[in-house]
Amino acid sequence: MTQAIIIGSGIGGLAASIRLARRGIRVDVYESAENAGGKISERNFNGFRFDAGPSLLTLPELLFELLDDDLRFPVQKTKIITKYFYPDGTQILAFSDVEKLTAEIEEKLNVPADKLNAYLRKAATVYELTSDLFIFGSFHRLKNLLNLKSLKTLLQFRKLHAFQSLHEFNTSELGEKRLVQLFDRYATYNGSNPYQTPATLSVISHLEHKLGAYLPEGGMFQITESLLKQALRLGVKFHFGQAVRKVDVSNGKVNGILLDSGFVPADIVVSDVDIHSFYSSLLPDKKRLSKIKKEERSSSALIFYWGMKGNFPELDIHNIFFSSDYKEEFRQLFQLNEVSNDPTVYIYISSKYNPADAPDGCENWFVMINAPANVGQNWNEIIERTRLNILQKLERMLGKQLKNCIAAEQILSPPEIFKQTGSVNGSIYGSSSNSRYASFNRHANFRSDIDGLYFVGGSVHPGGGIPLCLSSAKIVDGLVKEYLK
């Protein structure tokens, strides 16, 4: 029987283990942490439960095709994807129903419904032209480029808006400053800067507003739990608390891995490790590492997990409090490696749909801001200053005193993100997409010069986020199928 080893049990590693096990391959997963899930984890303290990482699910079919019927769990489509708060007092409900959304925008911002509908149609076109090649397939293989769909994409390349920044595209298409800021925000979904990242990223608005945004009934951590159960059911063996030290390769073929306890042979090795770390330690390669280091790192996050006394009906499940100068916020984030004193604040409150996540009369606030990658900043000072700025901002915009409502608190900063997930510098998505060539620069899901070595996860093709990590596992499954033949 073919032996596969998967290094890391983030969502990409879990998905790959399931797919390979279904092929009749014997699969062992080695994870340096004590549990599975990577960034899709949870925190429990003082009677509060928090989804510690991602807070929204798109393209759920990519997840459910991995699970047996009895392991699939209910998901609800969000009626309101996000509630937006602006410094001038404007509040916008981003309904999942496009007709309601356009009516809301027309009423609040005086932007005709036709204009927003036209924008979403263009975003849908980007999805249609790119999904097979850039999301669900690998353009790193010549045969994937030599087909009619790829030819259609190349012939209509201008419709991808790759030579405009997302902000430039949003400004030309939408015009209204607050609406532009709303759609600029989608750059942050993969840790990028809307003033630099290509307008191709407008595709994310199509995923949310046309294909739908969903919430698992039991919280986002249910994704990890269900994938782990499925893998175990298929006979996958997990080795937690066992760090892989090296990947052994010779004569253009992978041989296995090295642990502290010795050598473990394998016919196939799949890495779900940050690609920067992989070439730093697991398979040292100065040339490839040098190329990766030249790419700008994605942003990180600074998260406050607040157990709040009281109920706040003015807030929804997902909330955004915008900064007054979005461009300056991103300049500080990417050029100065600093946290703005007026950051955009995201609040996710899962107890709004799952009351068991907080004690009676309380709410669980996941409060996050975009933070720079860790380059040695004084994070204690940043945390203290930012906590105060966030509280003052929220109190001003909500008209309520909040400081004394915090009954319990934990904090996650970029250095801790690195320690917990292996994301180098705390950059959640590996490299940013702050150049028109960023998608092409992402590491392929395979090595053409090393048989049996593959890559999944957010730091390689097609990128970060739940659906893309799941897609990376599906791509690798197809590559392994060909390899075994």
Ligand SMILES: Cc1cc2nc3c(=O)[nH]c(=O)nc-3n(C[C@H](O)[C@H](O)[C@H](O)COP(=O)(O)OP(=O)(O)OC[C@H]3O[C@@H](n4cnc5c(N)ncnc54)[C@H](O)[C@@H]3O)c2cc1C
The other form holds:
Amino acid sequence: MTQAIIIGSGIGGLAASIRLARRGIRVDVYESAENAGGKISERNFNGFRFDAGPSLLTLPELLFELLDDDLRFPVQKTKIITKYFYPDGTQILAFSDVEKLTAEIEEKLNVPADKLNAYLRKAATVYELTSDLFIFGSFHRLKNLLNLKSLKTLLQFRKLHAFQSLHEFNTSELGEKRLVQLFDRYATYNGSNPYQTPATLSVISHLEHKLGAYLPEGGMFQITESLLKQALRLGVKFHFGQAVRKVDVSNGKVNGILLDSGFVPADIVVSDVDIHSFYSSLLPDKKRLSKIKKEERSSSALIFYWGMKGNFPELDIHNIFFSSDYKEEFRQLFQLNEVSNDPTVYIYISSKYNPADAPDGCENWFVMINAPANVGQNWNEIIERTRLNILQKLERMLGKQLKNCIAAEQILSPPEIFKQTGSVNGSIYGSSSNSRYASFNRHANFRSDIDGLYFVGGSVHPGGGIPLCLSSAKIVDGLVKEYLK
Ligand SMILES: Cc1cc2nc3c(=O)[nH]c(=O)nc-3n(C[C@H](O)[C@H](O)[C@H](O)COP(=O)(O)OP(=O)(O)OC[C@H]3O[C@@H](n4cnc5c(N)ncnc54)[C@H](O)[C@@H]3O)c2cc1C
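Since we've got the form predicted on its own here, give me the form predicted together with this ligand too.
Expanding to the full complex; the earlier chain stays at the top.
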């Protein structure tokens, strides 16, 4: 029987374990942490439950195709995807229903519905042209490039708007400053800078507004729990608290892995580890590492998990409080590796749809700002200063005293993201998409010179975020199928 080893049990690793086990392969997962899920974890304290990482699910079908019927959990399509608060007092409800959304934008910002509809149609075209080759497939295989659909994409390359930044594209298509800021924000969904990332990333707004944004009943952590149950049901063996130290390779073939306790042989090794860390420690390779280091790291996050006394009907499940100078905020984030004194603040309150997440009369606030990758900043100082700035900003914009409502608190900073998941510099999505070539430079899901070695997860093709990590596992499954033939 073929033996596969998966290194890491983030969503990419879990999905790969299920797919390979279904193929009749014996699968062992080695995970350095004491539990599964990587970034998709939860926190429980003082009667509050928090989704610790992701707070929104797109393309849920990629998840459900992995699960037996009884393990599929109900998901709710969010009616209001995000409630936006602007410094000038404007509030916008980003309805998932496009007609309602365009009506809201027309009423609040005086932008005709036709304009936004035209924008969303262009984003849909980007999705149609890129999804097979850049999201669900691997352009690193020549045969995937040499087919009619890929040729069509290449011939229509200008429709991908790859030569404009997302901000330039949004400005020329939408014009209105606040609407531009709203659509610029999608760059942050993979840790990038809207003033640098190519406008191809407008595809993310299509995923959210046209294909839908979802929340699992019971919280995002359901995703990890169900995938883990499915993998165990298929006979996958998990070894928690066991960090893989090295991958053993010789004569162009993978032989297995090295743990502190010794060598474990395998025919196939799938790494779900940040690719930067893979080439610096698991399979040291100066040339590949230096190529990865040339790519700018994606942003990280600073998160305050606040157990709040009181109910806040003025807030929705997902809320954004914009900064007054978005360009300056990103300059500080990417060019200066600093946190702005006026950061855009994101608040996710799962207890609004899942009341068990907070005690009666309370809410669980996941308060997040984009933070720079960790390059040795003084995080204690940043945390203290930013906490104060966030509180002052929210109190001003909501016209409410909040400081005394915080009944319980935990904090997650970039150095801890690294400690918990091995993501180098605490960057959430590996390298950023701040250059036109970023998606081409992202590591492939395989090595053409090493048989049996594969890569999944947010730091390799097609990139970060739940659906893309799930896609990486699907691509690897296809490659393993070919390999075993
Ligand atoms: C705060 C935050 C908010 C986010 N919001 C969203 C969102 O709303 N929607 C969305 O789609 N995505 C979101 N994401 C991104 C998403 O969570 C990630 O892209 C995805 O979960 C990454 O999965 P992964 O497979 O790359 O593995 P990871 O989650 O990075 O896990 C890697 C695993 O490998 C293990 N490991 C590392 N080194 C070793 C070793 N040597 N040996 C053994 N094990 C090892 C680690 O312990 C870890 O468990 C968010 C992420 C964060 C942090």
